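Just the one chain here, laid out as structure tokens, in the form predicted on its own.
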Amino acid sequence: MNLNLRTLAAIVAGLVLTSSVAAAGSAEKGKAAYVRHGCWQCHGFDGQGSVAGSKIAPNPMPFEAFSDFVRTTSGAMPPYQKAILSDDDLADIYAYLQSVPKARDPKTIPLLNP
């Protein structure tokens, strides 16, 4: 892969921006906003996904892509403009999705291992 300096700088800036925006969110407030805005109806209470919506936790896509998708989607999910879902609520929801614990390794569950 051949990256020039400008491309590399843009990637690093994106990672820094994603980290600072995600760090600004509150997982506690995000869980409340996730429920209030109905995200759970398609994505499940823990973002595990369902027939109606994809899995979005515990490892959500980078914040910039997440925000862009939520604001401009033209698929089955309606776009959530800032008048409906504020930037603060969106950052909080993202923090909540990041806070969802990863599933345990099945090998550590005795009932699943003979």
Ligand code: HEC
Contents of the next structure:
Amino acid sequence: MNLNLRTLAAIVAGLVLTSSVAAAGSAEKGKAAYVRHGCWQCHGFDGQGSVAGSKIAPNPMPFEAFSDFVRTTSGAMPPYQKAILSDDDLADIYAYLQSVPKARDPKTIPLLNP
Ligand code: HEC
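Switch from the form predicted on its own to the form predicted together with the named molecule and give that structure.
The complete assembly is shown below, putting the previous chain first.
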């Protein structure tokens, strides 16, 4: 399992080296960066989570904690250092995760409230 994650991180790093620099805080660019950096592979395209990674949107944790986690995590998720994931891309990814709409209140869905 650990070896697979490291291999995946190496592939992600390889993809990232070909990526372009994005301006900070753009949800649109962030969505592209989120896909390019492979976050979706474990967290789902909308950050909804999967068996491989937790739910990270909507309502992501405060930016400082988010940035700190992504840069320094030593658990199941590979850490993304600046050489691999720029500060601009990270800010854009955060803006994208913030832009993911919240799920509807089940009480407002008629089929769920016979
Ligand atoms: C190889 C799978 C994988 C990839 C790729 C991945 N993650 Fe994760 N991520 C995880 C797992 C598993 C956890 C939970 C691990 C833990 O808590 O130590 C996690 C946790 C997180 C958390 C903390 C969530 C919380 O509530 O504690 C954030 C934020 C996060 N990931 C963001 C990202 C971003 C942004 C990217 C892309 C740059 C990314 N992840 C790529 C697997 C992945």
